[in-house]
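One chain is shown next in structure tokens, namely the form predicted on its own.
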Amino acid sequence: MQKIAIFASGTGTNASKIIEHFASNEEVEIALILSNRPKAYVLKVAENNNIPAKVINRSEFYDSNDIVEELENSEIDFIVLAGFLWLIPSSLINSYPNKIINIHPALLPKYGGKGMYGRFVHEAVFNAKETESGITIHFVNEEYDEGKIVFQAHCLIDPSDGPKEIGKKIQELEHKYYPIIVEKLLRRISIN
């Protein structure tokens, strides 16, 4: 049995996707779910799954080990982040090396970085005029968006499209392609 920890810090869609991607699935588990908002819709979709959650605080993610203790007593064997929006500290990275995968809504390297984000990636590609954008799902290091790419899928921006429009076909990419690289991820790690 593989089990993943979800951090999320909103409504939880690409959380509540991936959980019911492997409802049925024997031999993986969302085993846990993490937020550092603890008002953040996500954890009514933890409680509606019957999955324990956790809200974090600043200072016992970044200025001490409990998080990774907390992990590693559930069992985790994989991180998934799904609008997590916290940069994550180097022991955690150091303690799941290439076991971390974050989704971004664009297609990194453009527009990526510190306070890129929903609907921020968006106008920026709206402002830019781009034609296409997408979305990347890339293992996580100490940089915001920076780590080796395991995945991209692109959509075109019809003239017309405002950032709303631009967001949901974002939106629709994200809920049909990472619980399936999340899955093909697990099996990789299994076989090695």
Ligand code: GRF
Second form
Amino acid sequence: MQKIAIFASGTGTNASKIIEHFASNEEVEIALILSNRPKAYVLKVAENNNIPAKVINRSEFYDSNDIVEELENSEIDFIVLAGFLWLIPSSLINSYPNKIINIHPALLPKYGGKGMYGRFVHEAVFNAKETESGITIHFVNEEYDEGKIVFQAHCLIDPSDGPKEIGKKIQELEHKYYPIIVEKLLRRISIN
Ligand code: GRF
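Got the form predicted on its own; could you also share the form predicted in complex with the ligand?
In what comes next, the whole complex appears, and the chain from above leads the way.
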């Protein structure tokens, strides 16, 4: 059995897709959902799926070892960031080397870095008149959006697409590929 923790701060549509994907897989359990926002809809997603959830605060996350200890005590093997906006502290990265991944709604290294999330990314892509964009799934390191890239998928942007339409295309790609890539990476870990 491999156990996943999902860190998310928003609506949790990617978290939902991942939960759905593994629902009938007896080898993988979504064992914890962690959020820094008490009102995040992802916590409702956790509740609806009977997944333990935890709301964390800044000092717990950055100034103590509580989260690492909790993850280890819960025997978490792999961490999936799905709309989690806080930088991951080194202690956590060192405890889970190449076992924390993130999804970014653009083709990194373009349109990454602090403050580049959600609609800000789609607006930047739109303002730059890009003719294509996409998603990037990458390992997490101490910098925003700079870890090793695992997977990218592209989509075309029509001249008539505004930031909202771009966001929709990106979300479709995220929902299609994130669960599959998580599964592939878990297989790789279990083989090694
Ligand atoms: C996604 O667009 C993802 O790329 C980014 O955060 C967003 C999360 O959306 N990292 P949701 O909460 O899963 O709907």
